[in-house]
Every structure is written in C-alpha cells, then in structure tokens.
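The chain below stands alone, shown as structure tokens; this is the form predicted on its own.
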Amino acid sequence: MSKQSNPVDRLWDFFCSLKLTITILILLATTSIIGTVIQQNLSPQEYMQKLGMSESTYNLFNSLQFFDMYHSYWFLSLLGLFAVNLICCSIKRFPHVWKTVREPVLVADDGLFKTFSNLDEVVADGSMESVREKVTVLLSKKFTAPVITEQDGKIHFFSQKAAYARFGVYVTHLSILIIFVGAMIGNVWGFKAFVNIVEGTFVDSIWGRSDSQTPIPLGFEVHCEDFEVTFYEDGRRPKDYVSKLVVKENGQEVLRKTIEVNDPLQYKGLTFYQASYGQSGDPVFRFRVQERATGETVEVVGRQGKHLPLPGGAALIPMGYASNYQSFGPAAQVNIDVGDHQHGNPFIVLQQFANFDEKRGGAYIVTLLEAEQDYYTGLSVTKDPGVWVVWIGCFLMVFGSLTAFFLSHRRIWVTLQPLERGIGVKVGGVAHRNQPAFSLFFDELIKDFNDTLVEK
C-alpha cells in the first residue's frame, strides 16, 4: 500500500499540516472576539437586562456556551487540536534539527558549496601549512575556532555560531503547551467567586459564580473594618474606593491590607479583588430641630422611617436620602408628625445650607447635620493553582521567541587545495535567519581573507 493511500500517514500529515495551524489560529482569534464583546459569567437577569435579550435568545446563546466561552467544549477542543498540531509538527521536524546541530557536516564537497548563496574563492600565496595556520587564526579571530579535517589531500575547516538558536522555536512550542497545562489546572482545581461584606462585619464563606446557591468555606474570616469611597465633583461618579480588610484565623489577626482596584489581597492561594460596592441598609441621620414658637432646639438621631421625638409632642420622620441632591450636596426628605399620626407634606433639608428650611415657615426649623450611610464592599475572589505554571510558560515563551528571532545559526566552510600556482581557498557560508546581515558579514570576511592570504 502506498504512503498516499495509508490512512495513518494521511492522518499524520493532517496533524502536521501548517494549513491546520493557520486555520486553528484564525478560529481561535475569531471566537475570542465573542469573549471580548460579551462579558462572561454574569447572571441570566444581568444578560437580559444589559444586552436587551429575550429569554429565548439567552437560552440559545447559553446553549452555545457564549457566556462562559473559555470553558466551552468547542473552545477547549480548538485548544486541544492546536496542542496536538503543535506536538506533531515539533516531532516531525525536531530530529532533522537535532542532527544538524549535533552532527554537523564537517567537510563541504563541491555539491554542498553550490547550494550556498554566500560563496567566494581566493588564491593564497604560500604553502598548505602556512595558509592553514593563517586561516585558523583568521576564523578564530573573526568568527569562531574551526574544526579541521584533512581528507584526500585537502584541508577542510568548519566553524559555527549559535547552533542552539535552532531550538528557540521548540522552546516556544513547549511554552505554549505549558501555558495550556497551567490553564487546565486552573480550570479543574481553581474557581471564580464573589462575596459582599458590609462594613464592620465579616464572612467565612464565598459564593461561586457558576453556583451561587452553595457557599464555599474559606477556612478563615475576612473582616471589612472600613470602606471609603470618594466621588468626582458631580457627586455621582466614583473616583476611588478602597476596603480595609483584616484576615483572622482562630480569632487571631494574621493579615491586614487596604485593597483597591488592581491592588488585591492574597492569602492561602486566594486573591480578593476590589470589584464593586453598594449601600447597605438605611442611613443614620442627625438633625438639629428648632421649635419656631419657643426657640427650643434639640438634636435628634435615628434611622430612616423612625419617629424621632420633638418638643411639643411632635416627631420628625426621615423618609429618604440623596448624597448629592440636584448638585446641592447631601439632602434628606423628612416629614413632621404633629401628633395622632397627622403627617404634613414631606419636604427637603440640605446639609450644606443650614438656614434653607427656615424659609419654609413651618412650626419647626429642621437642619440636616450629618447622614452616615453604611456600605458593603463587593469582592471578586479567584483561586488559580495553575498561575505559576502559566508564568513559567510565559517566561519560556519570551526566552524562546527572543532566541528564535534574534539569534541565528551561522556556519562557515573553508576548503584548501593545492593548485599549480598557490593554494586554492574556497569559502562558503549560510545562516538560517537574518540572511542580509550574514551576507554583509561574509563580504567583510572575504575581504579579510584577501588581505591576509594574498601578498600585495
């Protein structure tokens, strides 16, 4: 049976095909756009709200695993096929490269010289021994010490530099496979989760994004001592927000860190990123209230919806809060219960304008002194035991790429043979990368050969 008709050979050639490599890379690049355009691992409600999807559209995209694309069967299959293609291509080409490096051709015959694009001949003066000595010194000085072989009355020289640069591409191939392994370790034994911690409280469990119903125990406690958020001048857009976290085990503090975006807390293989925040519970208000008729002034403190007693048997009821009401700063909506649950019309008081409510003309003049709003900090929690494997792969990729693209395996052959008048010197050279630079070097080398071997 011929090689072409052998199914095993055809399958091997398929997996070794450069066309397959290019096709897979195009597919990976194209499908990765999905993961860039569509935010991954949100809840169904978030997808339907943010993207305006109907339930049927969501179900279709979810069945295609577009919302968790990097864990989808089809994306992982592409990566697996790419890994197989990479391994097969390396196995097919590596033996030839290994033999080229470890068993170089030391003697160049006329057939080999004809294949060189860099080739020249010089007729040297002197004896074979004197020319041999001069060539040896010249190659050692300008290139590298040669291997000398005497055969059939001729003297052959072989010199090479950066032979192991040929392995740079295989180091790069290996690095890609190591990165794949690290990613698989992270997918199998790692997870992505989230947790919300209210100021002054702690948690000892987190919730996975794929299964938010089952808590994941931490084995330690994470306390949020304080949360701070600052806003731009418009009072609406957050400028920065930070969380003061404390890690405790068995009631003892083991780690303390203030985290912000891109500056996470790391402990026992888990990384806690500052991801979001929000208001928690009703704010606590502090008011100064003056009874207009008597001038009596009191300060009252309480939460939203509570009846705060005032002079004369009335009560102040905080009803709502805005951190920046129509760009006038913090404000509260309140009402007055004058007794027997007889409420008037709600009105607004502003913290930055102490006399604002005096113009209302009511029986009480209300001033907002302070409003304290508790926040919760939203943390994204990741565990990726394969991250160090990925880093090793990235280091090898940089090293292999630099070796493959910036170093070149350069070889030079020289043959001496006696002529009727003088010694014939044939010089040939080749580089497996950066041919123009090697050609310039070769021209300079031939000039040195002429200057050294030919008497003026």
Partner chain sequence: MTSSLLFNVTTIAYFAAMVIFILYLASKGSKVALVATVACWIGFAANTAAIGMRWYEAYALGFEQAPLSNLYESVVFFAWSILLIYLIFDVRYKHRAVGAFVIPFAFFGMIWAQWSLDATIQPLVPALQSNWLTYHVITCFIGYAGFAVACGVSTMYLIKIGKEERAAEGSPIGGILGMFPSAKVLDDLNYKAIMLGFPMLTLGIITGAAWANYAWGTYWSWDPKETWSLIVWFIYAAFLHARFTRGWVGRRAAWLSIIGFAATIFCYLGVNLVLSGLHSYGAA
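To test you: the structure above is the form predicted on its own. What is the structure of the form predicted together with the partner chain?
There are no partners or other molecules in what follows, just the one chain.
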C-alpha cells in the first residue's frame, strides 16, 4: 500500500475495504441482538409496568431508539453504509474481473507460466503442424476448443470454462441492493392494515396499522358470507378456520374465494389474509320448553335479553351464555317472567344434559337445544408493490451465490515451441475455485498429452 495524501482517495479506499465489510457485518450481527431481547414497539406504560423498566432506563433506551431499533436512524445508517461499501467494492473490483473474462490473456509468457499452480512440460514428436492439430483436438475433446495465437515462431493455445462463474459474487452483491430497493418501495408505497367483518356483512374500508384512526377506503366491497372454525378432537386446538369472501364492485360480484390461513385472497394490489376470528354480539338461542302442568311443548328462538313467549302467558328470558360451563359444555343462563313482569331466580340449562332442568321442579322445563354464535373474521390486509422486487433480489441471491460457490473459472494455456529434441509443449492451468478437483483433472490431461503426443 502506498501512502495516500489525497483525502478523497483515502475515503474511497476506506469505503472499498473488506475490513470495513467485516466490521459492518459484525456490527449488524451484534446490534441486531438488541431488538430480539427488548420487545419492540410497546407503549411506554408496557415497558415500565409490564417489563419493570425504570423511568431512567426507559428514557435512555428511548433516546437510543432501542424500542424500534430496526427502523432507527443508526441501524438504517449502518445498513446504508453496508450498501455503500458493497457498491464501492464492486465498482473497484468489477472492471478487472470483466477484463479477465472478456479480454483473456491469450499468450502466456514464461513469467505467467511461473504463477500457475498446475504446470507441466511434454516433449512431443512430429512437426509443429501435426502437434498443433493434436493439441487442438485434445483440448476440444477434454476441455473446450482453444483460441490459437501464433507469435514469434511459437503457437499459443488458450481454453477456458465457466468464465461467468466470476460474476456470481457480483450478482449476489447486486441482489442485496435490489432487496434493499424492494424493501424501500414497500415502505414508501405500501401499507399494512386490518379489518374485521362479521359473518353476513361487508366492509368497504380498512384500518391502517400505524394510523388506526382514519379508515382507508377500498373502492370495492368485501363481503364475508360465512365463517367457520373447526377444532381437533381435543376441542382446544383449532384445525382450520375459513372465511367465504366475495368481492363486489358497483354491486357486481367480481371475485369469490374461500380463504384460510396460508391461502389469502388478492384483488387490485391488496392481499387479504385470514389472521384471526372472534365472536360477535350475543348468540341466538333455541330452547324447548315444556309446561309441567299441561305437558304442552314449544320451541322458542331469540337473542339474549328478549322475552320469548311461553304457553300460559309467561316468557323465557335468556340472560347469558357460556360455551363451556364448568366443563359441562354449552350453557345458557335464563329466567322466567310469569306474566307480571316479576323475574324469577335465574337458573342454568345445559345443552348436553337435556333433562337436567326437570329436577329444578319449576312450572316449565327448559332445555337448551342450540346456541348459535355469530363470528367475525379478522383479516390483515397488505399492499406491498415492492415485494416482487424483493423476490427478484432473492432469486438473484440464490442464483448468484450458487454460481459463486460451486462453479469454478478454469483456464488452460498451452505453448508449442520447437526444440532440438522435438516440440516443447508447455501446459499450465488455473482454477479460481476447487483447486484439488482441478489438479486431478489437470494430471489426467497431462497423461492424455503424453499418450497422444509422445510416440512410444
């Protein structure tokens, strides 16, 4: 390294250095830990009360932007520096590699031959012309067709394979920048939102995750025709939840899809994901009621708080619902208004125990037949126009890194030179990766040279 006086050159060298790359990568790795240890994006109360952080600690961490560190100025700056380093390194090294590939050294002089890790010499019989012919055939058959240059009475051969392998690393570097661009597009022009739709209803706007005060109009309607959740036999673990969605625009149905977790609906750049579900409003009950005195039986249907008329002028009033009351299954709390608007004592009826209420000894025997609960489906909605850019970047990264790691640029030079004893054949070869395998190949090649060129 020569001493630099020019500060611009020094800055350039700083941004081009691999030491900077390693330092940045290690810094990114270590600082990233912070956000996995400190939960991100909670409210100040949650940090101080739930996590027991003192106010001074909170203030310190807050000023260091530790509570949203992956979007903090210092972390983004580090990523920016990473990008600059990557670009500078590539600009500095790429032209040289381009030249190596596009304008290969066709004539290897003695100095170059000395640098080859694989080198051998054969003295061939025959004329320059016949040896030239044999070497061309041999290289074409065992490697690739050579470029031949005649110079100063010598004949020079050059063959190369997988020269593009050298670009793998640049494709990988470029892919990282493309992913950054894709992420930025998503951050600027995309958003994340959510919406809850009660079964049988529709929405025409959604709520942003960052600003949940003002609704975002959709320009179309999303109807939830039906929502269903099924459970595994143990009754606790959900097996599947699905929403039947219909998209309508100007009253016309344009799209219909049953979505579930891992199978979203897409329309006009927006994607609707099944995220959650919940119960909406009070259930609708269906009861069978028998008047003890007359034996007359009726079925009544109604929501909580309603007076459901019974024979004899009384009314049944559902008051509450439990989906699993003391592990006896679905239960309703009801009471009976005997006609004078005086409510009796509330009591519990169970769906799974039909005759349970008979023992109460009241004037009416109440059985809960069914309680149907309306559900709402919770959808997360995203728009990310940058996601395709990210996928292109990811594809290039896989493609580039596989090329960089597993393909090797192999080059072979041969020089023919008339000697007193015959024709001197000098063979040299280099591989930019996986040298041991290339050495084995090279030894085989030399054997072939000997077999073909030297008469026994």
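Just so we're on the same page, rigid core means the largest C-alpha set that superposes within 1.5 Å between forms. Numbering follows the first chain given and starts at 1. Please read all numbers here as calculations on a predicted model, not as lab measurements.
Core-superposed comparison between these two forms: the CA of residue 269 stays below a 2 Å shift. Once the cores line up, the CA of residue 325 ends up 2 angstroms or more apart between these two forms. The two forms, fitted on the rigid core, differ between these two forms by less than 2 Å at the CA of residue 369.
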